[in-house]
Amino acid sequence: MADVGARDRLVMAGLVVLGLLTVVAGVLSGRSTINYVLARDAREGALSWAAEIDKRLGEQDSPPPRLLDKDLQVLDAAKLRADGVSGAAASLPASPTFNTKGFSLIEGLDWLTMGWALSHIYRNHNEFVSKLDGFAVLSPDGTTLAVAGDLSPTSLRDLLGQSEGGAALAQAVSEDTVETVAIPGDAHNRLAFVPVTDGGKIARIYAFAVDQTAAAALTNVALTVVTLTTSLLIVMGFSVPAAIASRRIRERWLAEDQIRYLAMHDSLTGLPNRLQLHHHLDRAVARGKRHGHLMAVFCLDLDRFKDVNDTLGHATGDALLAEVAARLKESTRDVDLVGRLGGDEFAIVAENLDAPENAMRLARRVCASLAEAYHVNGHEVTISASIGIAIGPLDREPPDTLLKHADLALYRAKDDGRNTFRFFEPAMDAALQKRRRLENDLRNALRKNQLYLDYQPQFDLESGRLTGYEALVRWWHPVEGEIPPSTFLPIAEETGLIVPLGEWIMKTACAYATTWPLDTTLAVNLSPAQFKTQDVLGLVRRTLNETGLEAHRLELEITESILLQNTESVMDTLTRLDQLGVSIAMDDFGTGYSSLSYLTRFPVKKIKIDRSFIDTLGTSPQTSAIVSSIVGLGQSLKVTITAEGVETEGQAAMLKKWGCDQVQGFYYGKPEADVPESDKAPVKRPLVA
C-alpha cells in the first residue's frame, strides 16, 4: 500500500506543477497583453499628437512657441520652413494601425474584432493612457529641426543612433506607419515616429518620447488581477474533474495491487503462496551459487489435520492453519520465507546456513513449536508435523528439485511415525522411481490380464474338514516377476486402481466358485478405499446376479480401518449385505483402533485373528494371553474364531485347547491357482488331542 501513497503523492504533485505552469502561462499572457496595451495607445497617443502639432505648426508663419503644454526649441527655422509645414496638403497614417510582427496573436485577435477588443475602454480617443514627455520635429533624412519637452536634440541624437532607435525610425519612414520602440535601460518610456506624408512623399517625421509609467503600473494591476482570476477559474475548472480522475486512478492502483497481492499470496493465512515460493526459490539457489552458501528447503505437514476438519468442522480448521502460520512466522528468521503451498502443507526457504545441524536446530524448533497446544474458537486443538528438509544448492538441478527432494523426505519423516524431520536421501528419489514405474506397470497388468488369484483353503479345526478358500490376488511382473500383494496393493487404494481391481477380483473368484462344492465357501477382501469410491452393495448384488453364485457362500473380509470412515454409511451397508445373506468376516482382528463396540454394532460373523500373533504363538506369554482372550471374546459373541498363518503342529494344538473354530496357513495348505475337485480335496492333518 506504500507504492499507492507514493503514486498518489506523486498525482497530487502533478497536479500542483500543472496549476503552476497554468498560472505561469496566464502571467506570461497578461504581459504579453500588457505590452501590446502600452505599445498601441503609444501608436495612438503619437498620431493623435502629431495631428494637433502639424495643425498648430501650419497655422502661423512662426512657430509657435510653445505646443502641447511643451515648450517648442526650433533649431532650424529655414529648414522648418523650408518643407513646408503647412498642413494642407501632408497626411498622417491610418489609425489604427495593425502590424503582425510583435505581437501576432493578440493583434490578430484586435483585428478580427475591429478593434473593440481592447480599444473599446477608450471613450475619448483624446485622452491617452500613456503621456507625452517630449517630441520633435525631424526632416526626412534624420535631421532635427525643433525639439521640446524633456526631448533635447542630445538625447535624441543618442536614441537614434542605437539600433532599436534608427530601425524603428527607418522602417516608419519607409513603411508610412507609426512606429515604436521602447527605451532602451528604461521599461516604462517609448519612443514613437510619425511619418507626414506630402505628395506622396516624406515631408516630415514626428518623434515623440512617450512616459507610460503611470499606465503600466495601472495595466499591470488590472491585467494581473484578470490574470490571476483566469488562472484561479482555470485551475478550479480542472481541479474537480482531477480530483475525480485521482479518485479513480487510486482506486484502480489499490485494486491492481490487491490483485497482485492476490496472485502472491495466500488468503487465508497472508503466507506467500506456491507462485511466490517459486520465485524466491529460484533467486535464493542463485544467490546460494552465487555466494558459496548454504540454504535449505523445508516441506510440512500438519499430521492428521482431516481429523480436525471432520470433527470440529472447516472453520476451525482454518483458524488452526492462520495460528500455524503465525508460528511458523515466530520460529524462523527474517532472511526465511514460509509459505503455504495449499491445504495443511507449508514450506520454508531457509538461507544463509553455515551447515546442515542449522536446518535440523530449525526443524526441532519448528517442531516444538507447533506441537503446543492451540486455542481456536473455543476448542483446544493438538496437532503435530512432519517435515522433509533437502540441502542446496544443487549444481546441475533445477531449483524446484530441491522442493521435490524436501517432498520426499516429508513421506519418509510420515512413515517414520510422523511429528519429526526426515533430511533427503538419494535412495528416497530411487525408491519413488521405482513406485511410478510399478504404478504404470500395474495399470498395464489390469488391462493385459498379468493379474492372477490363488485360493488358500480354510479349515474347521475340531473336524479338519475343509470349510473353504480365500481368494488373494497375485502379479508376476514380466520383468521384475512375482510382485508381493504388500508392493502393489497399497499402490493400488492410493491411485484408485483399487476399484477396477476390487471389482475384477469379485467377479474372477465368485464365477470361480460355482464350480466348487456347494457346501465349500469364498472369502474376498475388501479396501476401505472401496467404501469410500465405490457402491459395494451394488457391486455385490451385480456379481451375483452375474455368476450365480449363493450369496450364503460368499464371505467379505474386512479390515478395522473400515468402520473408522463414515460408520453411519459403512454400517448401513454391512447391515444390507447381511440381510442379502453374505458373510461378514473381521479380518487382522487386534492390529486396527476400532473399538470393542463396533462387534456389537455391525452385523460380524466371523473373526480373524491376524498371523503377527500367530507367529509368536507358544514362544510370548502376551501373544498367548490376547490369542485366547479374542478366542474366548468370540465364543461370548458367538462369532466364528479363524486364525491365519498357522504353521506348526504346536501353533494348532494350542488354538484347538483353546476353543478356535478355524485355521488357515502352510501348515494345512498354500494358496494356489487351482482348487483341487471334491475327490482330491485337501486331507486334513493329524492334530495334537
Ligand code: C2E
The other form holds:
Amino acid sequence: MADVGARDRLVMAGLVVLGLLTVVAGVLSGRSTINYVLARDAREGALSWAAEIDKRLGEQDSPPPRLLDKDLQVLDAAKLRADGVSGAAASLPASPTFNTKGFSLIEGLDWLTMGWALSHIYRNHNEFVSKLDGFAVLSPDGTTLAVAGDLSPTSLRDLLGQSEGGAALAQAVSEDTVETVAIPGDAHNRLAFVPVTDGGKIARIYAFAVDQTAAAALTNVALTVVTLTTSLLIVMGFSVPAAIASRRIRERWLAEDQIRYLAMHDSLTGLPNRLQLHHHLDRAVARGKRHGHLMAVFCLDLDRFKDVNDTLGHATGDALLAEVAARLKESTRDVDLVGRLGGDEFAIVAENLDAPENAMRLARRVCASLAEAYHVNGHEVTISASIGIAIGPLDREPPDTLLKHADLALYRAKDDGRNTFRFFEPAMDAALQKRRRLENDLRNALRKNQLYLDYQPQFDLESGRLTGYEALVRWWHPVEGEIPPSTFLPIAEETGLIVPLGEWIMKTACAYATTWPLDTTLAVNLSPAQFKTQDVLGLVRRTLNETGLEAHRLELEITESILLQNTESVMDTLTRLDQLGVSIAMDDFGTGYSSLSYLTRFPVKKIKIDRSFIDTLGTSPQTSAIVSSIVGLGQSLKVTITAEGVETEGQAAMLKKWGCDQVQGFYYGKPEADVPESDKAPVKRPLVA
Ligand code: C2E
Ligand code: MG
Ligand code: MG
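Would you mind giving the form predicted in complex with this ligand, to go alongside the form predicted on its own above?
Below, the chain from earlier opens the complete complex, with every other chain and molecule after it.
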C-alpha cells in the first residue's frame, strides 16, 4: 500500500512542476509579447506622427510631400533648409497634441483573453498609451536638421552613439522601414525612425522619442494578469482532470494492491498462501543453486486439529491457527518464509543453511514452541505438530518436488506417532506412488467385482455354540493379490469411497445372513468415516427392509474414535439403531481412549476386547489383569464381552475361567468367504450384491 502513497506524491510533484513550467513559459512569452506590443505601438505612433508632421508641413506648401511608407508626401529638402527646419519644427504642436492621435496600445491588446476588460476601462485614458516626448528631423547621414519637444541635438547624439551619423541610426534605418530602438538604459523609452525617400533615396529621417512608461506599466499589468490567468487556467485545466484521474488511479491501485495481497496471502493468518509460497520456492531454489547454498522446505500439520474445531468451535480453531502462525514467525528468521497451505497445514522455506542439522534444530524449535499451551477464546488448548522436511535444492527436479517430498515426510511423521519431524527419504516416494496406484485401482474394484467378504465365526465360550459371524471385507487385486483391509480401508475413508463400499458391504452381508439359521447373528464393521459422511441409520433401515434380515440379528461394530466425533448426532444415531433392535458392539476395546463413561451413556450391548490383549495373555501379568477386569466390568454392566483373536487353547481356558461370554479367533475359526455348508448354502467368491 506504501506504493500508492509514493505514486500519489509523484503525481502531485508532476502537477506542481507542470504548474511552475506553465508560469515560467507564461512569463517568458509575456515578456516577448510586451516587447512586441510596445515596439509595434511606437512604430504605429511614429508613422502617425510622421504623417501629421508631413501634413502640417504640406499645409504650408503645395503639393505636399509624401511619406514613402503610408503614402505620405516627401518633404522638399531644399525648401526645408530655406524655411529653416527649426522654424518648421517650432510650428509643430507640442507633444501632448500628438498624443491624442488615436492609435492606442490597448487596441493591440484586444485579442488577448483578458486584455479586453482593461482596454475598455482604459480606452480613453491617454496617459496609458505611448507618448511622443519630442522629435527630430535628421539628414540620412545623421545630422540633425530640426528638433522639437524633449529631444535635443545633444541627447539625440548621445543616444545614437558618439560618431556623427550614429551607428544605431545606420543599423536601425533602411530605406522603407520604420524602425524602433529601445533607448539604452531606459527600459520604457525608445526611438522610432521614419525614413522619407525622395527619388529612391532617403531624403531625411524623422526621429521620435517615445515615452512608454505608462504604456509599459499598463502592458505589464495586463500581461501579468493575462499570464497568471492563463497559467491558472492551464494548471487548472490539467490539475482538475489530473486530480480526478489521480484519484481514480489511486483507487484502482489500492484495489489492485488489495487484490494482489489477497491473491498472495491467507486471509486468516496474513501469511503468504500456497501461490506465493510456490513463487518464493522457485526463486529460493534458483538462489540456492546459484550460490551453492543448502535450503530446507518444511511441511507442517497440526495433530488432531479437527478435535479442537469439533469440541471448541470454529472460532476457537481459527484463533488457534492465527496463534500458531505467530509462533511459527517467531521461531523462524526474517529471511525464512512461513506460509499457510490451507486448513491446519503450514510450510516453511528456510534458505542459506550451513548443514541439514540446522533444519533439524529449526524443527525442534518449532515443535517446542507450538507445543506450549495456548490461551484462545477463554480456553486453554494444547496441540502438537508433525513436520516433514526436504533438503534442497535438487539438481534435476522442479522446485515443487521439494514441497512434495516434505509432504511425504510429513505423512511419515504422522504415521510414526505425530508430534515429531521426519526428513524425506526416496523410499517414501515409492510408497506414495504405490498408494496413488491403489487409490486408482480401488475406484474400479467394486465395479470389477474384486471385493468380497469373509465371515469369521463367533462362539459362546461356555456352551461352544456358534452365535454368529463377523463380516470382513477383502480385496483381491489382479496384480497385487490379496490386499488387507488395513491398507485399503484408510484409502477408502480418505477418498470417500467408503460410502459406496460401506453400502455394498452392508447389503451383501445382510443378504447372505438371511440364508443362515435364525439364531445366527451378523456383525458388520462401521468405520468412523461412515458416520461422518453417510446416513448410517437410513442405510441400515433400507438394507433390513430390502433383505428382510431381522434387526435383532444385526450387530454393528464401532470403534471408540466414533464417539469423539459430534457426540450429539452419533448418540442420536446409535439410540435410534438401538430402538430399531440393532445392537452396537464396541470393537477393539482397550486400544483407543477407553473412557468408560460412554459405556453407560451409549447403548452399547457388547465389548470386543482387542486382540492385542489376548495375544499376550499368559505372558504378561498386566494384560491378564486388564482382560479379567474388562470381563468383570462387562458382567457388572450387563454387557456381553467377546475376546478377539483367540489363537490358543490356553488363552481360551483363561478367558473361560474369568467368565468371558464369547470368543472369536483362529483357534475357533478363520475368516472364510463361505460359511460352512452345515450353516447354510455356500456363496462363490467374489460376492456380488
Ligand atoms: P476387526 O473388526 O477387529 O476385525 C478383526 C480382525 O482380526 C480381522 O482382521 C480378522 O481377520 C483378525 N483376526 C480374527 N481372529 C484372529 C486371530 O486369531 N489372530 C489374528 N492374528 N487375527 C485374527 P482383518 O480382516 O484384517 O480386519 C482388520 C480390520 O479391518 C477389522 O478389525 C476392522 O476394523 C476393519 N474391517 C474389516 N472389514 C471391514 C468392513 O467390512 N468394514 C469396515 N468398516 N471395517 C472393516
Ligand atoms: Mg470388527
Ligand atoms: Mg477388532
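Just so we're on the same page, rigid core means the largest C-alpha set that superposes within 1.5 Å between forms. Positions refer to the first chain, counted from 1. Everything quoted here is computed from the prediction, not taken from an experiment.
Trainee: Could you check, with the core superposed, whether the Cα atom of residue 261 shifts 2 Å or more between the two forms?
Mentor: Result for residue 261: yes, a 2 Å-plus shift.
Trainee: 2 Å or more on the CA of residue 305 between the two forms, with the rigid core superposed, yes or no?
Mentor: Residue 305: C-alpha displaced by 2 Å or more between the two forms.
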